[in-house]
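As structure tokens, one chain now follows by itself in the form predicted on its own.
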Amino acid sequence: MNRILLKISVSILIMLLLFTTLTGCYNSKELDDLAYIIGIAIDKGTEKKFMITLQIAVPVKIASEGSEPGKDSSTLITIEADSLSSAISYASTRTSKEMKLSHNKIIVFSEEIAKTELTNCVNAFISSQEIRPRTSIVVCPDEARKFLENAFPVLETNPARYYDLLLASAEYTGYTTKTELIDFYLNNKSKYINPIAIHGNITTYQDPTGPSDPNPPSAASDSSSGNDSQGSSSESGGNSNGGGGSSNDSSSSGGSSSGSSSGAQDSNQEQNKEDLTPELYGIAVFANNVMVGTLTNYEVLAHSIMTNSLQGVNFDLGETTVSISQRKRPQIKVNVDGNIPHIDITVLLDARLLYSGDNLNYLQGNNKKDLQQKLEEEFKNIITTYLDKTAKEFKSDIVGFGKILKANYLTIEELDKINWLNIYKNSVFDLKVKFNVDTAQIFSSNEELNTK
């Protein structure tokens, strides 16, 4: 009798294990029934308070064998809205599918609100289940949504794989950064360093496969008449779609313009190669919750070395060309007297010489000195222009000196009492940059050469 009941109670509850297998896919939903935003534009609404942008990916022209690289790979929605959320919700009752913000790459705003609600933003977006703490943010001086635009690449199908290369060119240039959503909340919460973003800009690509029209017509312009001006086809495109609030939204696919033109517009535009394209090129600097100004080039080159970040970068002295490392991470210390932060700096870079002009050979050991020499002064000139820009036009630290002060004392309650943030600004910097300059000679010269 009790072996019965025993293989009754086994079979029950092999019975019910078997049961709690078969719910796992009660609630599963197929790929083809969402719908995946990769890019999302920040802009200042007219009616509502944002004009929002959302960058949908079609996977059915990204998995097309035929499909042109970056034509109709996704499509743009643009609604007037007061939050993402709201955004989002307006934007599902226009599509036949739900929106996921789990593959988004990138989150652009627009300078007008990088000045006044970024701040604002990130902590939403931060606060979101469903966005990546590693999404990258980028400010464009232009309108935000006119970045993602003109994000149809020439060489990637894939819209998302390509700001994932875009991104990734801080690592091998030297001339912009690479900052995602978390560190820009960390830091804007820290009280001993400034947040950055990404500087982004449309710069014009040209196709050298065909001719381009010397007065090209913008590749994301918006609703204009035949008479329109080529100027104002380019100008801010709020205001044509902030007139219906909430429920207003403008949606486009691949690069192609809305405006309507002539039959012979339109065939000029056609054979037109010449194309707009996101460009990241430059830093956008914080300070007390807004953005304060903006670092570009050779001052992008000199956060990088500050931070540690720079991988390397081909650089220009004259008619001569070297390779720039880093070869360990720079020696600094802070110490403050009073309200006046004294900041001691040594950078240690390493050069390989590339290319030499006709006017000096460095490949001759003698002139390896002077090159070093070169270098030194115009990368100490290059570091102290930024810091002296930061600190004291800026205003902020971003380079993070403040968390090498906090060595310096106890308690935190001491260190706040410095105030580092309101004090930077009277930084005082003793800069000394030190290079190990490698000329990869095989032969020191044509002489010794003809000698062997």
The other form holds:
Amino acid sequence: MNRILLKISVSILIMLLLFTTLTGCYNSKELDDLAYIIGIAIDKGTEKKFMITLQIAVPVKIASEGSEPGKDSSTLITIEADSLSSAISYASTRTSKEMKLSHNKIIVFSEEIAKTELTNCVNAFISSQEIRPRTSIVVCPDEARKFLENAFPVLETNPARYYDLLLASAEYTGYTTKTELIDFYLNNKSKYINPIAIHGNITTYQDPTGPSDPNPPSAASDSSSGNDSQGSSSESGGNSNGGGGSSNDSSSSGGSSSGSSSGAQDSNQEQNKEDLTPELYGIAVFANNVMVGTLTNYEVLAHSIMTNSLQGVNFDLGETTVSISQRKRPQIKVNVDGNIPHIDITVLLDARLLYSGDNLNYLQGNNKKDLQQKLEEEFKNIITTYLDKTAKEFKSDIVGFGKILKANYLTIEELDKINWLNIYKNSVFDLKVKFNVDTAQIFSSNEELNTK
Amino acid sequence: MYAALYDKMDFTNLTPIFGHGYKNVFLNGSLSVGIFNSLIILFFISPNVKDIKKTAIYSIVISSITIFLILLLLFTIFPHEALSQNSFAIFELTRIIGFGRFFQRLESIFSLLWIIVACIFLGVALKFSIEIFMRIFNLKYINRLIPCICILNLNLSILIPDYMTSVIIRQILYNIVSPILFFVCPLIIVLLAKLKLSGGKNESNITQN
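I've shown you the form predicted on its own. Could you give me the structure of the form predicted in complex with the partner chain?
Now the full complex is given, and it begins with the chain already shown.
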């Protein structure tokens, strides 16, 4: 009996010891003790290698009542540093909380960086345990900092949710595509496909109720950007220089804004009526580790079709609007004859008539056939233009024809002799587009819309 | 993992089918049979199992299918150029998993499962290490041996200075030591036993005659 009691008490002691020492609570961190970075912008630095802007969520403002939707829900800190880790370390000295990248949604690069250092940055980011592989990459023609400065959600208060929904818009708009850090990294490493990134932009939205301004400040003007950066950097403090990096202080930005034009003071009054809004429009194309160009509008649509990522998009053909969707993955065959690849492509699409502004009855066979032929011709032109642009101008295989070619060879050594990414520019395309048109409508002609 | 990552799978990553050449795939690849070294446990559990043949077949088939499915997922998502530079490829796969905006960061669940599996494997390996030790030295009591072997195991494991050394040791164990120790040696022993048995039968036939 005593032995049993001894055994039980020893077991309980050991369990208590294990439960109290092995739970790992001694280095736990409360959520309130951390600052979450939701956006990173990387520009070329003046004193250091990079100028890094960190957009930090302010949870108190997100949750509080009465705050403007999205306006105060985040703050910006801009720092010049040689790397992201040193920028974050230095930023942590100026805030009361430890910075965390685990909720970062977007990384914005300026075109200047995209043409030089972007792939090195991506290699560094993918190794980070905090940055998620599904973080989106955006390339901005102007300063990447301005993209974050003007990314204030209007329809919601949570800036992280704003980025999630903005980046998901590629699925239903067709104006851009969704590119994640892991996709960029894997495609950049591959010898058979080139990577792409989302192309962002900053547009000027003119409020029609405001007074007309014959010389509206543009998106790249110092006055508007100076005002915005003053508003954002005032949160981060004034001059501060340290060993880790130097900061973009408000006095220098204020100096640049006041020196830009004497009309800056006058345009402040109209500033309230004009907002800069970031938008995702187009694709940035990369080859040989640098950005070589952009695709916009119908070229992006063609890219979505070729990569089988078209979810459904509305397309205007004259006065007719159709909804286009992909019936099947494009059938692609690739053969190499010497240094000339021959690529046969068959694209199968569905079109559903949404609205016709003319008086034609598309239920009739001839009209339906005409519409089908017009769509096939139009899309053949669009896709051919896109393919020629990627092959001849960009010399970048962003569709992945090289990956399909791989199946024709047994060993990697045989494939390396071809050097696919170098010969892609010589490609000859044979494209066929086939449409299946559904013309059923609620009203078959405009006359039926007129009720007496 | 398949359900979560099917949209990332690209079967063109499996081509070219013979990779870096026939010699690399068949000769160097045959050394990777060391990954099945845990099957040696079947020899130890055979006295306690009713139908060892059925157990062995089931265990080999299930482990082969599991390893095949995991490697298929790995090779269809990562091209070979990126895979060779990735130390924790399967962990990276779990980091990519995400269902919409809500189901993310599932790598923590996988990490917990892997830790539990590793603890079970460690327990089984220690158990059979102790049993071998007992049989070699003809020891009577197992209870006094358990903490000694566990502490010895712990000391050996913390001797390794860094992760890369453990990778090199694992490669040597899996590619060189395991095939010889767990496949070639048992095969030789079985052949010798068969020869001895057939030699013994011949002798008994001769003596009878």
